[in-house]
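The chain below stands alone and is given as structure tokens, in the form predicted alone.
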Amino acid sequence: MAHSGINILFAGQNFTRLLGGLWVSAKISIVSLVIGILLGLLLGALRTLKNPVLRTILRLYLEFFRIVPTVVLLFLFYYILPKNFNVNLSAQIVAMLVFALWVAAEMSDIVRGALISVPRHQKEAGMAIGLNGPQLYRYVLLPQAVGLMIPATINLMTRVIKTTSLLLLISVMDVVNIGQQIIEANRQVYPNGAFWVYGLIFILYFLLCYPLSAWARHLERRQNNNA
């Protein structure tokens, strides 16, 4: 056993490179989630208005991002649209843009569902004390809807983190892409290196996603107990 497979993780800068790739994945997820959640809050509130044209447009926006696979969106925004519109965007910017628009679409549905779940008498009470539309959302509906949004939002966060594994398809130097490069560069020295590299990537993703999933389940149980 001249070369133990696990040694591939610690040869040269391989481990540091993998952690750097994980940071790229996390950074894209964080930026996308922040932008997407803020935009989704606005879109979700707009979807509760009694404007059929606006609601139809926002519904089509949601369905577009639900129906079209994420990998197709990445190819569309990275390879096709920039070429047709002469726009030069880095792979990371494209990834953040696509993920933010996707998160905003999903978040709008979460927000809408939470807002319409607020008891009607709460809205009527706010109107009775003279609150206008924006004030009603700010002081009555959104504060009460936040608790209903959190479990679904956390689950969305885990989906975004896991979906970053597709970013190697548009040449983002994320943890999966770097792992693949390490495997290819060390194939002769460490024939079974793929097992250890992908095993570590699995562990890294698990460490990111499992606490969020456990937190979401805890909040759901607490809500069910309080119901």
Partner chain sequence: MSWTIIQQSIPVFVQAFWLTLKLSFYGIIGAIIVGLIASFLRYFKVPVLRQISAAYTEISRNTPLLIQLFFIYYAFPEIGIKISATAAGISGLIFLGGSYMAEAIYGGLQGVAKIQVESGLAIGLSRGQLARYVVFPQGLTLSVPAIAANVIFLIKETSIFTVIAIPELTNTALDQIGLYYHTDESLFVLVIAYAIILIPLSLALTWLERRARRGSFGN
Second form
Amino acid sequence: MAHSGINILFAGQNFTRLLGGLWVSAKISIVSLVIGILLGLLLGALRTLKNPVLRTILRLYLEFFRIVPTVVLLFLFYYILPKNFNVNLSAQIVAMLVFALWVAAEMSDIVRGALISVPRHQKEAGMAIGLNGPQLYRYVLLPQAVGLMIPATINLMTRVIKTTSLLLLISVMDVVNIGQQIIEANRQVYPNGAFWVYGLIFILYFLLCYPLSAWARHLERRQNNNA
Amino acid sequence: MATPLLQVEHLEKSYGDVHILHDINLTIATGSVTVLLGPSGSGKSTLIRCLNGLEDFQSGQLTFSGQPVTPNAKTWQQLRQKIGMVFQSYDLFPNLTVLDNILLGPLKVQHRSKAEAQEQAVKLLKEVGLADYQDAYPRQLSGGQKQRIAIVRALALNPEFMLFDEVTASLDPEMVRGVLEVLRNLAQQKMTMLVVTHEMNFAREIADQVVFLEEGHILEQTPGQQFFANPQTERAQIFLNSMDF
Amino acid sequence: MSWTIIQQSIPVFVQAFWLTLKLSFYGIIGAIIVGLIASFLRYFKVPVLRQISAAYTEISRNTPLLIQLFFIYYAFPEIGIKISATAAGISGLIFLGGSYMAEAIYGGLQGVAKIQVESGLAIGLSRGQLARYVVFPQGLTLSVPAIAANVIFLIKETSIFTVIAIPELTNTALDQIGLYYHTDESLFVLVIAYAIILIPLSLALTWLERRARRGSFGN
Ligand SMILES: Nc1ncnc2c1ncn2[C@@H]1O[C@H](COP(=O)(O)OP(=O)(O)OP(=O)(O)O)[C@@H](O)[C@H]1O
Ligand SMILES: [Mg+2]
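Return the structure block for the form predicted together with its partner chain; the form predicted alone was the one displayed.
What follows is the entire complex, opening with the chain shown before.
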């Protein structure tokens, strides 16, 4: 073999290009997580209210995002927004929108679960000192629920990061897409480039996700020990 | 004097830095009933659990039937067939029927014949008044019935020694009698037993000896009648006065 | 959106529907077997193999299925391991799902009450007997809701098989769009097809979770 395969990663600008692709994925993850988590906090709080109409609508919203695979969600927004609503968004924006709505749905369930596990007497004690509804959430319920939400939220982050690997399906220039281009362009020189490029991408994803999931597990364990 | 069934010498037990049992010395004669009394948190459960290896201890010597006990997994697994235990919470295996709960030990641990073990199980079930419940699952039974089955499950291994840790404490009052009746019969059959209970009338009735534990120290080890009539320490006196019976 | 187009496309989608179910089925069965083995190694603290299985779990859970598939399907042939797209898809699903199932099953084993273990010990059961008669039967029952949640998750993940051109549902819809530009119709049928598979499962999961919370072993 004239060329050792691993050199494909360092030939020309390849390595920087791959990292650039990774940054696109990271950017989309961060934006959609920030928006999705904030929206999810609101929706989760709303889901603990008694209003049956609101609850049903939000439940259906969650179930829709739970049942339809993320790939399909991406295609739905990617094809249908421009065609039927005349909204032309770049693929990156579509991805952020889909991920943010999906995160909001999952987050609303995490938030709701944590809120309803705050003991009832806490709420009553808050009402007894005259707090109104939003104050009750702001000062009593949310602060106590946050600790319970954190591990699940971190796990959601790793899910979002892993799901960014699907971006190439709607032609976003993410790390996988760039990886494919590099493999194609170097097919003559590096016939087994796929092994090294996909291997590197595999490792990059692992390096992003592993610390997060280890952290989530650590927090979960600590909570279980305190309980 | 005959060899005692169980002898405990200088047993010390701590959880981390917390010293729970201090220099426990205890002799249990074959065929006798020992009642272990003491306030909540005094270490009764911990002591009883040390005696069948569910808790390990830092130092001390146990001697069972004259044989020194080397505390390792193998020894305990052997010894637990001779030392039965019943807990406060109903601990039947919910995935097995009553009969399978009882037969698990005799068949799988002692490798006895099914016919013989089953015959004994049925006989024991009759004695506790639950002959009709062989095929029931634990969830179909009341707390008192479960506790009686749990006793049968332990007895099915033909133990030489039985440990009872507050076996009536989680029961509704009307269930307590049936379970105590079973213990009383065992005592009459000269089963060696160590009983933790808060049923003081019952304790007075069956205790050959009373061991009084406080904050992990044995303050008294005296014959039953004497303990209830005339406790030697002030602590025991206060304890007895606090229990109304 | 045109109903005639939808009707015409039904036969292809039906075929894809069965393929999705078939691939999911093999993947899920394989994942459960891998999960059982991994929980077994962890429960019995089998030296070496336990560490290997722990490393596998971390790798599998912290990398995306798409990259796992690319690796199996495109990179493995370069080091001499060549398999069909279908086999690659199923292997990928098993590789991914095995770790999720392992967590679900081990979680169930850990949920078995301490008193159950102790009363098993008290009648002299060995560690193996304890596992066989007490911990595994009860623990597996406890893990059913988590296993069911993973079943749903894995079925959805089969949509990613489209990247290695397996003609399952998503791939078929994209094909229809690419060939005939029947975008709305194809996406509509696609969503309906997933709903047909997943709504009953999701209802079953809700039911299982509710039952688990009430405690199916009423001891
Ligand atoms: N696993 C453990 N870790 C640390 N401390 C423990 C543990 N189990 C028991 N203890 C402590 O040991 C002491 C004795 O507990 P034990 O359960 O033996 O008391 P007890 O006499 O049986 O009380 P009760 O009558 O309430 O059952 C208590 O202070 C308890 O807090
Ligand atoms: Mg106790």
